[in-house]
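Taking the form predicted on its own, here's one chain by itself in structure tokens.
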Amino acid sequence: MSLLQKIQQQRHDLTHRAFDRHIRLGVTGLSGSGKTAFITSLVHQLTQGDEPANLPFFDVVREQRYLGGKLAAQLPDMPRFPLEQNLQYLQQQPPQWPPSTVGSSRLGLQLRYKAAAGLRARLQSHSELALDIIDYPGEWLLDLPLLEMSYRQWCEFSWQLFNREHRTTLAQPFLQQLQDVDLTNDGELYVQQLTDSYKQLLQQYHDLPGAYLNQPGRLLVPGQLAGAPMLQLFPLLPQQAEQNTALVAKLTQHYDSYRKHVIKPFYRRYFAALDRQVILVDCLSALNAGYAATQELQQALRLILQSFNYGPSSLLSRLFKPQISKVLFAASKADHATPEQHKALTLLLQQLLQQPLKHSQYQAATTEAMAIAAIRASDSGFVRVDGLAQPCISGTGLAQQALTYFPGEVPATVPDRALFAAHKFDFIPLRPLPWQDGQALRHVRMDHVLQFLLGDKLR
């Protein structure tokens, strides 16, 4: 982007704020929590199934005052987020999801609405809201925590991580090469191989149900640093981390780069300046992982979080120094368990994010919990079993089997280690339910959501 462009797009965005009527939404979430689901829903719920019986509990829509939303002129600035092909991907035979985030994308929409009172609505014909949506990789997300770090605290972290039950087995190999490591050894051959053997762990980790803490995330999702110098990076034993020596003092060297040059100007464009924030957590998937792994997603949350902004919304705090003003915390996925347990399901969620909950609402940000499922993948119904009528849901797995059962009791707070260890918890991938161009896309609680975050902005 151009200098000339910058100041054009800085005047545009002062303007649209002194008037409130500009929001930036971030969508927040770990790797596999939903989030490229869940933008690719909200978009299309407000461009082509904006209709009553889709979206009732959105006021402006069923108060018949939304006149419709469109896609906004794409800046120069970023990618656009694949809206077109993730469509494409859920129109398939069989329906498939769309594909993790790779890379950051940007996309804005301008929405259409008549005033619901006051002097707007009667001169005015409609009114518009801005809304600019940010997408980027869940790994990168991870890294957020290193700002407060420094290597040889990273380091203290790693292996106290590593360590763990859910972790240790696969960080063997690893631990027995930085054993025999050669600390005065900083060619950069060597330390590019010492790279792609944590590089391989790391990428143990991704694939590893309930590992969450995968840092530096760009190891995973490089994107445009691919082979950068300051991907040379690795953590090594916290008492070799504690030494003066040549490799000590490069991956120090690498470990600052890469704060400075990559995690601050990525927390710069993408977080300092949201106005409202969706933090989406699959809690499923990590009861299924176990106990580790469950504690480690509420950690991972809780280190995620403490690098936000949280406060009420005014004038000058939305030219000058904006800040999250709303907060929904969604409990994604809900559709893989029956509509009784979604209450259930929110307690847990509201637990996990005990810590964070407490300091959004002390700055004084306007939150919510619920249970939802941006892309609908299964039906609810009832069975009879015995005479009696038993809940379930109906769907297909990922291999393609129609599936109809019930997936079992979502426990309202976490789990201690005894409950995991005398019960396994099984709530089963589905694909997405068929869908065709021109049909609303089908949800859970979707409606919630839009009332939530952008109800307000549209009276």
Ligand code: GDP
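The form predicted on its own done, now the form predicted in complex with the named molecule:
Nothing else is written out below except the one chain.
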């Protein structure tokens, strides 16, 4: 290589490095909120669906500056997000939803684009952006409030929750077991036996529509923590937790270890490294599940939001310096409702988050709320009823039945008990629309999502 070539190469390397960017995007949401579908679609749109007709509101694509995205080599530090398998499920006949993610996973992408203007556009033929997508359960964020509660307070919190109308029946066997508990026994087998009963209860709650607030986050999906003593953990009855006995001491110790060795490291190692965050919320399933469920979703979201409150006195800013600059709250599966209801769905989400997002406390982060469908399961249109055009959707139900119907209105505010008593919400689950490799995956507003999350980095 001549000296001139060397200098040119160095200049290329330097400008490349100076202009290269790296974004770590967190995707979270409570179990079933749509993380798997969302990441599958997001990656597919960036690698295969990059046509202006498919992503009209994604500037870099509309302006024909997007040169494509490809999957990056994966570091072995986290399981890889199973993109290819998920796409295969969607291609089956009849199409299937991919299985939900458990635990956390990651997928890296390398995006190439032409800069719009300025120095970068002049110096480089193309620019690159590395995008790291990190998927983790929203349940892990529900652990944050435990940092501010003692074991005894957590017991009280838990039993208040288990006494609610939609939870109390399932809690009875565990309640009876605790009423006969021997508080002086802290033997390994005994503690494990009680933990197993609690785990069983958590599993039942996990399967109960509308029971969102399940703690601790790692008891059901322990991952690498399987078998760790600190996961021998369950809430005693509040009056029991006040006593000074061997079992209380042991559980308190496990609770404290869990906070120190699970919750804090998660925030320091993973959360602190995120630049942007998507939080998926399945509002329509909560409406289906009724009043208590919707109230609990609201409470769970408020707890999750604590992880994005970086105010100077917040718990998080005492732990580390968060750097999340954009947070997108997405009401998922919006294709279960007709398009003119999406505005109401967005307003409902904002109300569930209990604050007009504009006047938010997230000093550092820009936030946005929108109604989306990562992977469409319905087409929308109109039917004539008594000479009037009535909006409707059509799709295929889980039992393979063809459906065309008006799914009902979405309330723009959180309904009260009386409305739930008078009206049963019924947003029916559907199969994904048929799709073949080579086609763009159909969606609702994934282009807006991409523009909000990445648009400024692809200028």
